[in-house]
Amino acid sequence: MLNLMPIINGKAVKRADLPVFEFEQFREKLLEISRYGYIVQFFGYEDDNKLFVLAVMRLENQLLAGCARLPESYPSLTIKRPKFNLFERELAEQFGVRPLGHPWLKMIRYQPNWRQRPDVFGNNYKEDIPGRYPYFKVEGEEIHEVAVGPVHAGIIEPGHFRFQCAGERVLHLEISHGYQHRGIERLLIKSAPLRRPFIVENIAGDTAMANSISYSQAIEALGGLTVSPEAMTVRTIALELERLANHVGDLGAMSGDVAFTPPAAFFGRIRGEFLNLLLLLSGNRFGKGLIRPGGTVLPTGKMELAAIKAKINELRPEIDHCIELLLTAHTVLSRFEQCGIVSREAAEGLGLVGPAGRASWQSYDARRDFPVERYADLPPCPWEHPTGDVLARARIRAAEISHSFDCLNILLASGGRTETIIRPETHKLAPSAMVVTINEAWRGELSHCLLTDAEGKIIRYKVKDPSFHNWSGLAMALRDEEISDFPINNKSFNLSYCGMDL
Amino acid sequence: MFKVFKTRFEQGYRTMKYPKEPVVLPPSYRGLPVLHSDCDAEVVNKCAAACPQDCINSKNGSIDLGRCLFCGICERVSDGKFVTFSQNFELGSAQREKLITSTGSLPDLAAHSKKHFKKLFGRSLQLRQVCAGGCNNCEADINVLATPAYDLSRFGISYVASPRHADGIHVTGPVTRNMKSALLAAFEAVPAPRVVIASGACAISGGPFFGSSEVSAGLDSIIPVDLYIPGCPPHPLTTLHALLRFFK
């Protein structure tokens, strides 16, 4: 019997080597693997006017890939494995195919499908979002509905939250996306190659480093480019600085949301210090312009590395003290503890990734399980005593901050001198090939997947942000919680709207 | 309580002295470009061809700062012969066309700002930020203005939750098709006289997403804009300078 093919993170394979299944057999296979395995990629693509679906599954530390011709309708996989939910909805939205029996078949980003097929959702795209589609409704005399967004009360991205409440208690939260949709996947294919790294950096700016690395690794694999160990060190340093900035910022935001303002102010300022270190490396506070296929393109010398070293030595005790202040304050603990619990079963069933997953007993960490860049030389991030609640998500952030500092110390000691490099963005890519790259971004597993045609032209560029898995986790966390606890739960996940909407 | 005091003491006073005292950004920062008009036409052509944003006009050697992502490719390609990026972060402009420069200098924002805005909002300015697409960096670096390092409220400027309480909107992102009607609703809800700020390459010109059918060509293709703040994203100091110079 045909089996899925083991592949390696960041290594190109010939598309001809990928097993092509009959769809019914493919479905059975995926259901079998996803009993204990997880979805890295599950998306459609057109080749020679035929529609295919490609899956990359993760089973422990193995990656398995395969594809099948996709029929216009097929029995939904979500019924048996909820982790397919958003993947199947995306497939229906982009290609107009119908997963039969899908329990909640709604669009994700509100866009007409790419094949000019009749719309699966019955939307009329001449009407502005939100169009005409139902929200999950709870009925009863005491039930009321709360609608928030797309324009929120703070300086944040747009999205829509619909709560079904009984008094203060949230029975159900439905999250609607699409407001940030910029058409990135198709823009990456149709625009000139020299624009690609810039589009990639702007998929989600707070994950610019992880996205650039994922893109670069893919182009390096398809173009046969090698990266110097020094450049790899600089890229890993940049990724860790991005992680630190975001985790520190989020701990501050969580503190602010329970009205404990001193750490909120301190962390807010310290977050900026990490952005300034990225500015030192790249000239941009989010590291944009630094990482390109083949390595890095800006010079990093002794001076920059010494400045980073001095700064992190100064910041580490400050952060330790702020974390201690935050996580020992009983007013904070009484809000964080037992709040917004995502059970192990829910996290497993939905396939949560990253710190949010690890807070709910999912040990998966791409740095440990599929190491690339310098991660094979770095110690794994300690992971213990998850409790599934806001406190667990805060503690994981704190542990990751400490781990990032350890990693930076090792990386900075190994040196990472790089030069200014001017390299054209026109790499000749391997024809009829496929590559999947996986990196542990600060929110969790980020994956890019590229397919090329016989001329080495990219025919499909798929991006999957960790938020694609984790938004469902936030909805689960709110079940049976008070609606007033939504802000701290939201901050404890701090998911990406633009990474989701693409 | 003791821990709060101890940590507060360790943190100290962190608010910068800007604008009373100048701030010097590191040499790696790419701010206002300096253009060398004596540069060989061939080098300019090379820069124009290497620019991912098509923002260099090789005919007259100008750069459109409204499209520019400040990536520095043109500086590297021309080895500094056509363009060098300075550490000057003062990039705001009241007029879109002034952002297209062949000298690398911008007119003083104060001279070009609308005088009635100074009178109306000079002492107190409340803005409603609307994110209309984009990558969240612009929002992140506006949020930074509220941290102790910048402490925006010391200037009487703050960001408010409701457009009804605002004197204007501060828009980021390329205005996606899916955000357009929500943006217009927020704009309509701001009582007149109101000010409109377009912040970041996306809101000014569509930024790195130009050419996508899902985004607009910039905020001023939808509503008139009073103040443009270039960058990808604009440095918090760029935003702070533009707000102070335009309104104070």
Given for the second form:
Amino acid sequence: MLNLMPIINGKAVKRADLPVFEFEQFREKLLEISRYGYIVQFFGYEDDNKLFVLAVMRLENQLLAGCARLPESYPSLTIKRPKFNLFERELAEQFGVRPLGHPWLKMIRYQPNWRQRPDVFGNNYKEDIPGRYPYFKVEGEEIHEVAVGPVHAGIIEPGHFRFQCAGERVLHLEISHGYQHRGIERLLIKSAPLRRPFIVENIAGDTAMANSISYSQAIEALGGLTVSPEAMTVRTIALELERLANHVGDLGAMSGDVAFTPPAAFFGRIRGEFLNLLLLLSGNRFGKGLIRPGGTVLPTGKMELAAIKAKINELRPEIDHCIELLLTAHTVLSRFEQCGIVSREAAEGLGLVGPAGRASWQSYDARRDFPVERYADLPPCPWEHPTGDVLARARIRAAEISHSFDCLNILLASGGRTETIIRPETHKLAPSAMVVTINEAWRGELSHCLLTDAEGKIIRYKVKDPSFHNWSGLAMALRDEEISDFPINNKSFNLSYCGMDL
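Could the form predicted on its own be shown next, to go alongside the form predicted together with the partner chain?
Next comes a single chain, given without company.
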């Protein structure tokens, strides 16, 4: 009997070596593995006018891959393993394959050809209401709905929240995306190779470093490129600066949502300091233009490294003091504790990743389990206080901030100075190959998967943002909470709209 094939993070394999299953056998394998394992990738692709599905599963610190021919319909995996929910919905909307018995089959993103697939989505989408999204309804005389978005205050991306409430109590929250579907994955296939890095680093502006590294690692694996240890050090420094900027910003936003304004103002200012360090490395406050396949585009000298070291040594005691102020204030603790709990069982069932997962007893960390760049030389991030609530998610961020400072001190002490810089160029990719890259972005596991044809052209580019796993966790956090606690719960996850609306 065939088994899924072990693969290595960031290492290309021949597609001919991947086991190809009959779909029913494939489904049983995935159900078996996902009982204790998790989904890294699960998506459809066309090859030689045939439709296939490829799965990459994570079982502890091992990756397993396999594929199967896709039938027109199949018994849903979500019924037994809820972690397949969004993956199956995406497969249905992109390829018209219906998961029979799926508990709530609707599109994730608006697709131009949805009217051509009434057999997939049934009567969920009415011809007389173009683009209308169906919502789950709780019945009862005292039940009322509260709709938030898709247009929000300020400059954040569009997304819709539909609350089913009994008074102030939230019985159910449904989250809808797809209001700004950009066709990123198709664009990455059609675009010229020199344009792809610019598209990748704009998938989500707050995750430009992690997406750039994930893309570069994939092209390096398929193109046989090597990266110098010095360039890896600079790339890891950039990723940690991105992590610091976002975690510090999130703690500030959480402070503001409970009206504890001094840390909110302080963290907001400090976030800019880390963005300015990315500016020092790349000429851009989000690090864009720095990382490319083969290494880094800009040189990093002693002056830049010394400036980074001086600034983080200046900021660390200030941040430590502010975190202590935030997480010991009784007014803050009264709002954070026992608020928005996601249980261990729910987190396991949904496959939560990153700080949100670790706050709910999920120990997975790609930096430790699938180390790339310089992470094999760095200490693991400690995770404590997994109580599943807003307080746990804040404490995990505080631990990540301290860990990033420790990592930066080690990296800066080891050098990282690069004088020879790479020139952007087109790289010939391995034919009929597949590669999966996994990195621990600041929200959690980020994965890119590329497939090439017999000529080395990319035929499928799949991006999976950590938010793809974690939006369902936010919905669970709101169960039986007061609707007034939605903002602080939303900030404690701080998930990406544009990372979903690919």
